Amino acid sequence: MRLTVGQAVVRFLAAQHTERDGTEHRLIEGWFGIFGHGNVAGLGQALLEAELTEPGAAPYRQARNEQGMVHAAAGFARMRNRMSTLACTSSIGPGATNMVTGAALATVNRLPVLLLPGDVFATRVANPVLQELEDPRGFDVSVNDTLRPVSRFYDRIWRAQQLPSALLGAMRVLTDPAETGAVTLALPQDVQAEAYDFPDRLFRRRIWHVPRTLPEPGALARAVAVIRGAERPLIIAGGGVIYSEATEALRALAEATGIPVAETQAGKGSMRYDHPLALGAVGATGTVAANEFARDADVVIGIGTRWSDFTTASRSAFADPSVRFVNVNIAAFDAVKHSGEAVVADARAALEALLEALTGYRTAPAHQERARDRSAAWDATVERAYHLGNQPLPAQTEVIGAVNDAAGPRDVVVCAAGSMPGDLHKLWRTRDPKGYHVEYGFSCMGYEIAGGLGVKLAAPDREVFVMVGDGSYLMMAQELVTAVQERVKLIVVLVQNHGYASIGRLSASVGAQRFGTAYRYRDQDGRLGGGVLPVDLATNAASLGATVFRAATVPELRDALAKARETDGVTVVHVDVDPMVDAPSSESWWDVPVAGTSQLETVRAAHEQYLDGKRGQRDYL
């Protein structure tokens, strides 16, 4: 079949599917793209041709920012439990490098996204071309090489003959739950438009089967032996529980054994918040209940977690001197962490095997009763945080409470960076495995609106609440326009505190006095300590096509959220909050180094506190 390379890519991707448990999905459900001279004649022409001749084969959506479209693809993939994703194409140069942050986010979070940036001329007849790096060390270097370290698979297609093997290699990584992440195929602009006789069989319908890898019997037996010897076990549910659709298997194991469950950011939603064995969030942004059990646990069973520093409170959370770990993970890289008994397997398959192998094992009634008591006590703390009655501005915890009350059981909250993810982790009451979508692997400011767009595209039957601070909004709000254009309904809750609230708190904790974290005029002394800037983000959102509601109080916020639910299209609910009111403490620690010497008393005092925290840090060997 004679096609251009661009046409071949589009046709091939339209024929790719995934399958798990007998259910098939389209692997690449659509495209985002911003066109320039590096891809307009290749992939741009091919997508146009597909739209005209094969409607629905390669649905295309405009994007406003290349980083944003990768975030949207990542949000889509996460909402679809990594069984489907979107392709993203850019021109060469800045269009391609704009995607680096999005690629890093996808790879860190183990989310499949496909990037197809344009590249320089393979023939080099016109070099140096517009936006070419022209590296004196070699003519085969381009700015797209910045995508290599943040991609799980990377290839540059110098000749049309190389395309089939590159496409198959890309699909292998996109569909491998242990290896997945960003996949980049760099496509030189002349190669994209080159015609070539591709074999017809390349474009046949292809199904990539996603297996449920079973635990190796010996590894399972060793893990079971450790768990059976535990008196105070604790399960840590990570994102792997969600992606493998193992929440029911987790609940069954917890109920059969009486082992309480705590959750990472990616794993939040693995248990309903009101289950008697659900302790909620664990670690630096965790609940007091979960962190108490973490400190006391003699065996910690990690299911689908990569053990980030927030989950382990920088390796201070699990304080029992003889604590042992059992790690269930599809990726051996994560399964061997903390010298645990490694069970390399699909989370659901492993949980079902553990349930059978642990028949007859059950924790002491006192252990289960304590979990119920601590969970109930924390829920009472959440209720108080939701209804502080703070004046004159509401606290952020009250905003979270109002949104939680407005959201239905299957609705989704989306967030990514700032103080809100930590507050949501400990305070949001999850009722559905896909109801909580906080990107905290990369904690990327600007993810929220673009990611929320991807979530809504993946789950149009769910209401999506995007919670975003003014700092993140200012970094990337452009995909509001894409949502307006596509008539996608989003409810964006824009929390205005005139600065970087999270880093302000962190700065104060290390003695740096909130330096550089408030949006203020420069004062007469040369410092940024003057009046609040006259920035009106609500008007900005309206100018981008959103319907805007303003709220000054919690009752007004609740009324605005009700109106937003009834309004079609994109709505933005703008609310000012008091940045000085903290959420309830997690009674945990996070390792952020403090200056070892300083003329400032605030820094010296913070350093002493830092040393106290370091004394509780362990290597878990």
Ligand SMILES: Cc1ncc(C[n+]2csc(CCOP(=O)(O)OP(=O)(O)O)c2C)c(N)n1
The other form holds:
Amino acid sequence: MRLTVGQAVVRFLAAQHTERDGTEHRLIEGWFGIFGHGNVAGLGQALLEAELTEPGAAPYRQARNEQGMVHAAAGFARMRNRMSTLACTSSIGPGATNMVTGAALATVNRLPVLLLPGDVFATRVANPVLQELEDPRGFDVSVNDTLRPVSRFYDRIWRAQQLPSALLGAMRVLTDPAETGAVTLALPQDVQAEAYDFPDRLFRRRIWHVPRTLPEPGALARAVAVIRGAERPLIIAGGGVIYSEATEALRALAEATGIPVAETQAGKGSMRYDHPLALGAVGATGTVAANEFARDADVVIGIGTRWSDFTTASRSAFADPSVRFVNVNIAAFDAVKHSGEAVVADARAALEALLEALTGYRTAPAHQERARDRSAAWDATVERAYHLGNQPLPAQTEVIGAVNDAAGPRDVVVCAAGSMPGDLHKLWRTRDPKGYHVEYGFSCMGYEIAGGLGVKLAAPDREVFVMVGDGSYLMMAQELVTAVQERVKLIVVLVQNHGYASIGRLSASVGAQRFGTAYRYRDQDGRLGGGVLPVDLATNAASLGATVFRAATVPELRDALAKARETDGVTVVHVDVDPMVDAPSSESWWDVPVAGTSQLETVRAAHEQYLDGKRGQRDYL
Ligand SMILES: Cc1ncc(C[n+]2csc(CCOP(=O)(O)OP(=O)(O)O)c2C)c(N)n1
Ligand SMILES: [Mg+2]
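Next up, the form predicted together with this ligand. The previous block was the form predicted on its own.
First the chain shown before, then all remaining chains and molecules of the complex.
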């Protein structure tokens, strides 16, 4: 079949599917793209042709920023448990490098996204082309090489003949649960437009089977032996539980064995918040309940977690000197962490195998009663935080409470950076495995709205509440326009506290006096300590086409959220909060090194405290 490389890519991707448990999905459900000379005549032309001749085969959407479109694809893929994603095409140069942050986010979070940046001429007949960075050391280097370290698969198609093997290699990585992340195929702009006789077989319908890899019997037996010897075991559920649709299997195992469950950021929602064995969030942004169980645990069973520093409280959370780990993970890389008994397997398959192999094992009733007791006590803490009655401005925890009350059981909360992810991790009452979507692998300011757009595209039947701070909003709000254009319904809760409250708090904790973290005018003394800036983000959102409600009090906020539910399109609910009111403490720690010497007393005091914290840090070897 004679096609351009661009046309071949579009046709090939439309024929790719995934399958798990007998259900098929389209792998690439659609496209985002921003056109420039690097892709307008190649993929741009091909997408037009597809839209005109085969509607639905390759639905195309505009974006406003290439980073934003990759975030949307990542949000989409996460919402679909990695069975489907979106393709993103960019021009060359800045269009391509704008995708680097999005690619890193996807790879850190192990979310499949397919990136198709344009690239410089393969023929080099007129180089340097516009936006080409010339490297005197070699002409095969381009800015797209910056995507290489943040991609799990990267190839550049210098010749049309290379396309079939590159496409097949890309699909394998996209659909492999252990390897997935950003996948990049760089497409030189002349090659994109070049016609070539591709074999028809390339375009046949293909199904990529996503395996439920079974645990190796020896590994399972070793893990079971460790668990059977445990008196105070704790399960830590990570994102793998949710991606593998293993939440029912997890509940069954917890109930059969009486092992309580704590959750990472990506794993939140693995258990309903009100299950008697659910301890909620663990680690630096955890609940006091989960952190108490973590401190005492003799065996910690991680399922689908990569043990980030937030989860382990920088390796201080698990304090029993002889604590042992069991790690169920599809990626061997994660399964061997903390010298754990490694069970390299699909989470659901492993949980089902553990359920059978642990027959007869049960924790002491006191262990289960303590779990019920501590999680009930934490929920009372949450209830108080939801209804603080702070004056004159509401506390952020009250905003979270109002949004939680406004959200139905299946609705989704989306967030990524600032002080809200930690507060949500502790306080959000999750009732559905897909109801909590906080990107905290990369914690990327600017993910919120773009990612929320992807979430809503993936789950149009759920209400999506995007919670975004003023700092993140100012970094990337432009995909609001994409949502307006596509008539996507989004409810954005814009939490204004005039600066980086989270980093202000962190700065104070390292003795750095909130330096450079508030949005303030420069004062007479030359420092950023003047008045609050006259920034009106509600008007900004309205100017982008959103319906805007301003809420000054919690009752007004609740009212605005109810109205937002009834409003089509994009709604932004703007609320001012008091940045100085903290969420309830996690009674935990996070390792952020403090200056070892300073003329400032605040720093010297913080350093003493830091050394104190370091004493609780372990190596889990
Ligand atoms: C792209 C990016 N740059 C910097 C940071 C570091 N950072 C984390 S939170 C934060 C401030 C976020 O401000 P805002 O959205 O207003 O939330 P708040 O802290 O006020 O709750 C910064 C600068 C980041 N996470 N991402
Ligand atoms: Mg802020």
